[in-house]
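Starting off, we have a lone chain in the form predicted on its own, written out as C-alpha cells.
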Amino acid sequence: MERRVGRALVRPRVLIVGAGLAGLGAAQRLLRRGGRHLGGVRVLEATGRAGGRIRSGKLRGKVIEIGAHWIHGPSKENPVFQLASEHGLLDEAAMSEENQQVEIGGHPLGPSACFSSRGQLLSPDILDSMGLLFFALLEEAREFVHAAKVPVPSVGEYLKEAIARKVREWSDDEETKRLKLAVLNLFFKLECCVSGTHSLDLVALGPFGEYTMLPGLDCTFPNGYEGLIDCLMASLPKGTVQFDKPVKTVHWNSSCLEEAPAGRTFGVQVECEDGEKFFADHVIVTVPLGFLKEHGETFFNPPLPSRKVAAVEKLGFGTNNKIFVEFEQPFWEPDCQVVEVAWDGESPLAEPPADLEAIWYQKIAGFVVLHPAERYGHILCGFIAGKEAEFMETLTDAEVLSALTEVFRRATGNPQLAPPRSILRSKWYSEPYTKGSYSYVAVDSSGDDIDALAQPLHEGTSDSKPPQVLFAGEATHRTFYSTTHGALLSGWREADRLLDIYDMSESPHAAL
C-alpha cells in the first residue's frame, strides 16, 4: 500500500526508460494492477517513436518487418501471442490449435533454392543430409547445460571439432565434399543470425542449452509487429510516455528534493539530455544491453556495483540486419520458402577471411521470400549477423544493390538477370540507442550473468530496503533472451516486483 511519510501518505512513483515492449508492458501491468495506489507511471522514450526493436516498414507499400520478425513459439506459454491473439492480429493459421501444438524449435525453412557460387542447383539431397547432421549436432551442443565440465569453450569449436570427425568417415569424391563443407556453411551462418552473434566460437557451450523454445510453429503479423506496440500505447493513458527524451544519466541511492508538485524528496532523479530532470521513487531500465555496454559508466550515478559491470561486459550482444529486396520477376519457384547461395571453397573448418569487408555479402545466411506473393509481391528478406552485417550499414543502397545483383548473377548463372528495383534494409548496429540487435551468452559468461544483469539496486548496500532501479529487457531473461516474448515477460517481472512490494495488486484476476 501506499507508505507514510510524517502525517502524510505517499503514493510511489515510477518512471521507467525505454519505450520498448519491456517498457511498455511494465507501464501496462503497473497502471492496471496497481493503478489508483501509485502517484505516476511515466516512460521515457530516447527516440520519437515507440517499440524499439519492434519495428515495421514499407517497401512500395508492402509492410515488412525492420525489427523483430516473428512470434518465436506462438502458443499458450508465450504472453505475446496471448496479446497478440486477444487484440486479433493474427490470421487463423496461427491460431489455430494445430499450430500452437507443433514442436519443431522455431521456423521450418520449407523448399528452398540452394544455388553454388559458380551458378549449379544443388540437389537437395545435400541440403537435407547437412542439415540434420547440423541441427543433430547443435542439439548435442545443448547437452552440456548441467555438465560440470565442457571439452571446450565455444559451440563453434564443439561443431566444428564434430564435423571434422564426420569428414573422415565421408565417402565421397573432392567436389561433394566440397560441396558439403560449403552448405554446412550456410548453417554456421544461420546460426550466427539466431543468437546474434558474429561467430559461434563466441557463444559459451556450457549455458548454451538454458535458452528455452516454446511449442508453436513460428507465425508473423500479417499488418506488421508495431500493430502490438500500437494496442499497448493505446491502453495506456495519454501522456504517459514522452518521446525525445534520452536519459543521461540515472542520479540513485540519493535524497533529492523535488520542490513543485510534491514538495518532498525522492531516491531517484532521472536526467535528460535536455536537461530536464524527473523524479521518482522507482525507476525501471529497459535499455538495450548495447547501449549500457557503450554508456554503462556514464549512465548510473554513482555507477553500477562491480558484478553488474562485469555482467554488462561478459554478455555477448550482436548485430543481425535485414536485406529487403523486392523484384519484378521472380527468379524462384512460386513454393519456394528460401533462397540460398554456398560459396566455393567455404568452409567451417576453414579460417574466415580476413578482407570481410571485400565479401561482405557471403556472410549473408539466405532469403527468406516473403509469403503469400498476393500480398507481398517477389520480396526476398537476406540476413546477415556480425562484422559484416556492421560493415553494410555504411554502404549505400545503390551499393549494397549492386553487389546483391552480381550474387544474383552468378549463383543463377544468368548475367541478364534484372536487378531488384527496390532495397530496405535495417541497421541497427547505427542506431545510437540500441548499438546492436539482441544478447547471447558469450564464452565466459553464463546465465549467472543475466541474473545479475536482472537484479534490482536497492539504496545502501540493504536488500531489505525498496528497490531503487530495476532492470528489464531481453537481455535480463534468463532462458527466453533475444526474444520478444522475454521482453514482455521481463517488464512484467519487474512491474510485479514493486506490485509485491506495496502489495498493490488490486485483484489477483486484474487483466494482463
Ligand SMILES: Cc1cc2nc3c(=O)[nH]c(=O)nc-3n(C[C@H](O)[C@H](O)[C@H](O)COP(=O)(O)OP(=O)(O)OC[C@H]3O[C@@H](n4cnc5c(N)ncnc54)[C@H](O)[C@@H]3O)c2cc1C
Second form
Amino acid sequence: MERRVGRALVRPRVLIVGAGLAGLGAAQRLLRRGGRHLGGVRVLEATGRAGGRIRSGKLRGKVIEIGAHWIHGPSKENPVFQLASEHGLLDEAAMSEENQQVEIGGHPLGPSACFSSRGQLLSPDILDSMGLLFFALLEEAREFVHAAKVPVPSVGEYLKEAIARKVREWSDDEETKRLKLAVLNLFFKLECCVSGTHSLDLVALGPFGEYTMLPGLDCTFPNGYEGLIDCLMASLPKGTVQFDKPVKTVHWNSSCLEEAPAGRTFGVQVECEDGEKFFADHVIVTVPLGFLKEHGETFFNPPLPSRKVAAVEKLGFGTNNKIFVEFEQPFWEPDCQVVEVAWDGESPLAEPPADLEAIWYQKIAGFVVLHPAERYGHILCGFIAGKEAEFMETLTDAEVLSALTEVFRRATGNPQLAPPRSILRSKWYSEPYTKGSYSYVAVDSSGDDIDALAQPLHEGTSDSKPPQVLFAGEATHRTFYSTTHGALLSGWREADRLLDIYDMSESPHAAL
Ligand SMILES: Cc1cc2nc3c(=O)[nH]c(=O)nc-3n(C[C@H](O)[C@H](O)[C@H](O)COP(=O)(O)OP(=O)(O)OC[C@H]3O[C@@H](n4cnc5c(N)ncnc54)[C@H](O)[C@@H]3O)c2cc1C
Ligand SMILES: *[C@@H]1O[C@H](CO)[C@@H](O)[C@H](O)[C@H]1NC(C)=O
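Got the form predicted on its own; any chance of the form predicted in complex with the named molecule too?
Let us now look at the entire complex, which starts with that chain.
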C-alpha cells in the first residue's frame, strides 16, 4: 500500500497546524482511515487549548458560548449535527425529524421585544413588516449568483437602493417612517454580525448566494459546543496534539532539507516560535484567515504564490463579538427570544456615524435571551460586529457594563433599572491567533478566491508531485465558509486528499 518514493518505502508523516475543528477533524480522519500506513500525525496548536473558535465559558456557573453558538442547519447533510447526535450532545427536540426539516434560512427570531431609544416598546407589526421586507430583499440579493452582471458591487448598496425605492411608496406619517427606518437599520446590523463584517457595503453582491443554508432549525449544545471538541480529542491517541506550539514558519519545496533521526529526508519543515523544528512529508495549515492576513508574508518559505496572496488579501475577515450580561431580574417577558433597541433617527440610508467610539454600543444588533430560564437564569447575549466590536475590546468590563446599563435604562424608560450583575465578553479581534471572527466574500473577491486559498502547494514546478502544503479551515470552504460544518468538512477534504494519493484508505466505510 505504501507509496514508493525514490528508493524506499515510506510511511508519510503529516503535521497539522491548528487544533480547531478543521485540524482535529483532519487528524481524526487520517488516523482512522490511514492508520498503520501513516508515519505519524501530529497537531501543533499555538494556544493552550483545543477548539479554536469553538469555545465554551462560564458566567455565574452557566455554560455560555464565547465562539460558535448554533449548529446552522442541523440535518442529515450537516456533519457537525451528525457528530453531535452520535455523541449524545444535543437535546431531543433538536434531533427530532420535525426540527431537521424546518427551512428558515437563518436562525428564527421568535417573539422579541423591540424598544425605541426613546423608551417605548414598539408594536410587533412594525418589526414583522420590516423583517419581511428586509429578508425578502436579502433573498433577492442571493439571486445574483446566476446573473451575468451585478447592478452594484455590494449587498449593502443593493439593499439600500431597493429600500430607497420602497420608502418613496410609503404613505405613513414622518414619525412612523422614521421608526421604520430605525428598525430596518437593526436588520443591517444583524446581517453585519451574520457576515462578520463592519458594513454590508463590504460584502460582494455577485457571490453572496453561493453561501448555502442547510435545512433544520438552528440548535445549540445544552452543555456547551466544546463538548464536541472533547469527543474529538478523546478519540485521538494521547500526545497527538501539542499545545503552546505557535508555528512561525512553514518551510516547503525542500527549501530546508534536513536529516531526520531515521536518516530520511523530509520535504517540509515546520519551525515554531520557540525554535523547535518538526519534519514531515505534508503539512495541513488550518490557521484562520485573519492570522494569514497578518502573517501570510513571513509564514511560508518560499512565500505563497501570487494567486494565493491575492486571495488572502481580497477575501473578507471581520469581527463579530458577544457580550453576555446576567440580570438578577429580567425586564423582558418570559417567552421573549430577543431584546432589541432601535435608535431614533438611525437609517440605513443615512451616513454611518463619524464618531463610532462615542456611540459604539449603538452598533449592537440585539440581545438573544438564553433559554430556558431554569438553566440560564436571566442572561442576555448581545451581538456586535465591525469596528465598533473591535473598539469594544479596548474597553474595560466596567465601562461596557455601564454603557449597557444606560442603554437598557433608556430603552425601558426606567432610570432605576438595576444594572446587570455580571458580564463576560468575547474579544476575537485581539486574539493573536485568530484576529477576528470569520470570513466573508468581500467586494472584489469571489468564490474562486476561496478555491484558490484551498489549493495545495506542490513541490517543484509541476502539480504532478504530491502536495506538500495543504489548506483547510472555515475560510477554505466555498459554500459553507464561516461555519463549524464548513471547518470540519474542509479538514476531512484535506485528509482525504492525502489518503487518496497514497491509496491508503483501510476502511472507507468506517465512521468518519
Ligand atoms: C463569535 C463567533 C460566533 C460564531 N458562531 C457560529 C455559529 O453559531 N455557528 C457556526 O457554525 N459557526 C460559528 N462561528 C464560526 C466557527 O466558530 C468557525 O467557523 C470554526 O470554529 C472555525 O474552525 P477552524 O478549525 O477553521 O478554525 P479555528 O477554530 O480558529 O482553529 C484554528 C486553530 O489554529 C490555531 N493557530 C493559529 N495560528 C497558529 C500558529 N501560528 N501555530 C499553531 N496554531 C495556530 C488557533 O489557535 C486555533 O486553535 C462563530 C465564530 C465566532 C468567532
Ligand atoms: C520550488 O523548487 C523548484 C526547484 O526545485 C523551483 O523551480 C520552484 O520555483 C520552487 N517553487 C517556489 C514556489 O519557490
